[in-house]
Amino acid sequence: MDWGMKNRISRIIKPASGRTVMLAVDHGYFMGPTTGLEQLGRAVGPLLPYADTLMLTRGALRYFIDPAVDIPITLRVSGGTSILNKQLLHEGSVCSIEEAIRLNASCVAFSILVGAEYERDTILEFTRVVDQARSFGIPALCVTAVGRDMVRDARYMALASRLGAELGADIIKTYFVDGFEKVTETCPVPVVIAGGKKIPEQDALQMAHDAIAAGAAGVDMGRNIFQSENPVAMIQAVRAVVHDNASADEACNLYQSLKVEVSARA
């Protein structure tokens, strides 16, 4: 691995915790105008000072954010199919290297489809995407996922993730289940939860604190940040799970306190 390589992912990955709280808010290329990111950048803009990495689209990049931020930036490079197809997750590239390039990316992320019909198609286009960053010395996240008709367990989600290190990705992103070990036991490389859908906050800090406990190298999370009564809290309290090794109970608490905090100045 070259030294931009290895710089591109001390900046998503902290060196001092070797964790990451990405916040994931790149729902739009599929699912349109998410609820709690109608107005993206008015959504995202409070919570960058405690994301370690911000995960969208070239477009919601250039129409929402601030180029000034001193973020780095996760690119959803994979694409093709809207929320409305029952193939959701046959993907192909939408965004090219070149483009990532321009709009300074750290990483480029793209999802694979382990088990379905369409499997091969995404697995052989996520190794060209791999190819194609690592040429550039930019780290590829393959974001795994498996069929509709699989269980989510860890046999599986070992699966995936271990084909994705196989395919050359330098991160994965999957989901989190129990036995969660076997996952990350078997991945070379650092593996990452996705948030999924919006539960209460306890329960999405508890998820989080048993996938750290279980050796994730942290979280991709965004309904159950940017979906939550309070964001801002929400997200330091993630925080404090993923670096501060804060347990479930610790972080419900603080979130509690910041919440009347963040109110109190509203």
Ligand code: 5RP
Contents of the next structure:
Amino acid sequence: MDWGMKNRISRIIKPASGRTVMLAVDHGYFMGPTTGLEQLGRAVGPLLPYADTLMLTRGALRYFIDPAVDIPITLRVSGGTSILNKQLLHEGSVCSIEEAIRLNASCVAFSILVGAEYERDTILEFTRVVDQARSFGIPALCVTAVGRDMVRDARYMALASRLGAELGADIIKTYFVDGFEKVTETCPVPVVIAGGKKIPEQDALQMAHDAIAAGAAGVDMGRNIFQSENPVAMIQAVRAVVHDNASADEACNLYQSLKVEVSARA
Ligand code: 5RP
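For comparison with the form predicted alone, produce the structure of the form predicted in complex with this ligand.
What follows is the whole complex; the chain from before opens it.
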């Protein structure tokens, strides 16, 4: 792995902890104006100091984010179907590697749909993106997105994650399930978890804690942060779990106290 690739990865997965808090706000490419991201720039601004990287589309970056920001960008480069399409996440490239370089991306993100009837399309296109990104020293994050009718168990997640890594991914993003050790122990690259649909803050912090305990390198969380009652407090509580090994209870207490503090400042 060349110097540039290592440097880009170390800006995302912090060497001090070997972990990362990725803030995912790329939902618009298939969900449109997701609750909490109607005004993406306003929602994301206060969270940036606490995120290790911002995951979003080229359009969101261009139209909502100030180019003066000091945060590594993880650019969503796959797409092609919306939530209105029954073949959700039948994705291909929607952003060239030249565009990713132009936007100073530190990482590119692409979803594969392992087990879907069209898995081959997504997998072959992913490997083309890996080849292009790697030729410029840019790491590729493989989102092993779970299709509507996939069984969410450790066996499936381990298969999808290992497949993504063997095809060249530098980071895997998948979903937390019981027995998650099976996923991290058999995957040769760092694994981060998506947060999934909004759940109570305590449960989201417990999930983050359990994922870290099972060997995850962090989270790539979106809705459970920006749809939280207090996103600024929530992302800091997530950081405590990921980077400071806080327990779920400690993080929840931190969330509650920060909520008061952040609200008082508002
Ligand atoms: C969809 C994605 C999204 O980035 C991810 O699902 C959003 O994060 P969260 O689930 O935590 O809202 O990868 O394929």
